[in-house]
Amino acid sequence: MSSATPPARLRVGVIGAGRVGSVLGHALARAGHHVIAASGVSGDSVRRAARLLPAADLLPADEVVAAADLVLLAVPDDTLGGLVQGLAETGSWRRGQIVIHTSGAHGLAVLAPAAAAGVLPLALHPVMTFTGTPEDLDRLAGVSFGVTAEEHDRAVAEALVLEMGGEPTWVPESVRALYHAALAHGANHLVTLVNEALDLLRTAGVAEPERMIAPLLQAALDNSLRHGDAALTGPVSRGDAGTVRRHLGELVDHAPDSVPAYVAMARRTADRAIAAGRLRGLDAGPVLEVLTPTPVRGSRR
């Protein structure tokens, strides 16, 4: 861990007091900074600000910027650029400020209008899901932050991440979107995959599917992180084409909406199993044949 010198105590403004902004704002306050202003539109944001940012005045975005030395932007990816540009057009940014955004998908380019006004731009993305509750603060301990910063600003970025309890990981501007795609593919799609499995177990009559599947999922995740593709198990990696065929038949009958996802994941599993030497070419052919869509026949114009 670096011994970067922490920034001076700063007046912090949070634009977007949602699940991420309110928690990171609280983390900065816990580190000794002064969160003096925040903006939030929804009722949930107002309540989170009252709970986690009690010393902050709720103000419009331009007034938050005017009051702060450090501005934390925790807004949706697609609105971030317009917000930064709009604040630049109204002359809200001033030289010497620090602006942080928490978007994983964006790097520094989206902050260019602020940087042009002399603001120090930082992209600090916490690699964690948030609920917007005080429990999130405990989760920040040791969490990686994907950091994009100019070389001469790295010390400031590192110090702020460390103050919030995180660990900085440097992400070049050119691969910021790829970095975020990897995280979304792993975390967001995992939630979808787990809930699909739970739904199927309920359809199969399992009364407590969470209790049944939790040990299996935890072991699979642990093995994957430890052993990579060597952790692959199941009918695809064994070449059990008959079992895969029966799976598809049951899904067609009971959960047709799940068929495309099952086929896509099974094909990708087969590809990785072949590359890792877990699935021999002789066994791969029948499995891949089962997973190949059958053309629709008999339609005439």
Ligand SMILES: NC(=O)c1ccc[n+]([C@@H]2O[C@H](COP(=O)([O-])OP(=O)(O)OC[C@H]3O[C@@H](n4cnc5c(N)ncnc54)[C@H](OP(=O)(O)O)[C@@H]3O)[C@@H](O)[C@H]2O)c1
Given for the second form:
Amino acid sequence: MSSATPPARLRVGVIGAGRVGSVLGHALARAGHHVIAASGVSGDSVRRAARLLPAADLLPADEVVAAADLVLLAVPDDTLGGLVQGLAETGSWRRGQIVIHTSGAHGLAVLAPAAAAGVLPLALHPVMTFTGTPEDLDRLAGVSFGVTAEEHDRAVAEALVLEMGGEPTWVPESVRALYHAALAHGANHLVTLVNEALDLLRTAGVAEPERMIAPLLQAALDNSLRHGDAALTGPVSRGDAGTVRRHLGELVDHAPDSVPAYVAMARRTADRAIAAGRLRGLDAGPVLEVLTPTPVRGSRR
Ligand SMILES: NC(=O)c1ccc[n+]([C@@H]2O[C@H](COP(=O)([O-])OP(=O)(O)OC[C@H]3O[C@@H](n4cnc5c(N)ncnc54)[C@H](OP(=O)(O)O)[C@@H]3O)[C@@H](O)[C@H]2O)c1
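Given the form predicted alone, state the structure of the form predicted in complex with the ligand.
Below, the chain from earlier opens the complete complex, with every other chain and molecule after it.
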């Protein structure tokens, strides 16, 4: 395969028609490619394919590969390696094809069996959360794609990402897992953190916690994206050890399962506040003391 920009119209096969595969397949069709085949067995995948990939025949994975110039693999991370290897063992890959996977955690290594058969391998990870509905398509405009590709294949990768409405950012193979850890830590744990806060507010008797907390969280996110650690406010950064102690006492009594995560986040917040010069020597000591060790149930200090 040459490193030139891909031909205007490719025959695309999607394995499988999950949340990401159905949406990116639709985006490729919107860019002028022909999505001619897709795989999916569950009712959800069959429905998504009918809605977002209406021109595609539903076929087994090896037949999708046989029909396609470009194969989009959008399967669970832990399934990817076995799938690529299995398709290599059955002689499904063809020299000159392009194969893309959408996993953040993997780079090119997982595609090695296809590359060995002469297929051009690309890791194109959209930095976005997908639901597998048409609303996802609107969110693709300007989304970063973490791209891992051989130097000579970069033009192909860039063209495909731009066609889907995204912006390529090059991620070296060696840091792919770290890159993905950063995204999961930020996006997935943010969801857990927000839901923990909502539950605590409900426990405190607040009737509409989402309404109460939304402006605060939106401002905190906006400020931290713009100002980094300087955006930090609250008792840890002020050195209000007494307030932190009272928080822990209440959590021990009302939400003991939340205590370890609160302590871990508060400690990390203190570390970052100290490093940023927000929390200074004399104030830092009492805060760190309150956070060590983790209080046991029922013991208010
Ligand atoms: N969802 C997101 O927000 C998001 C964002 C960026 C990247 N990603 C990445 O995109 C990939 C797909 O994620 P997803 O959320 O789209 O997953 P998903 O909604 O669970 O869909 C997975 C698809 O893979 C199919 N599949 C499962 N096992 C298979 C196998 N052994 N052989 C062939 N097909 C198989 C499923 O078919 P059936 O339904 O018939 O079982 C389904 O169509 C993952 O690598 C994920 O990390 C996801």
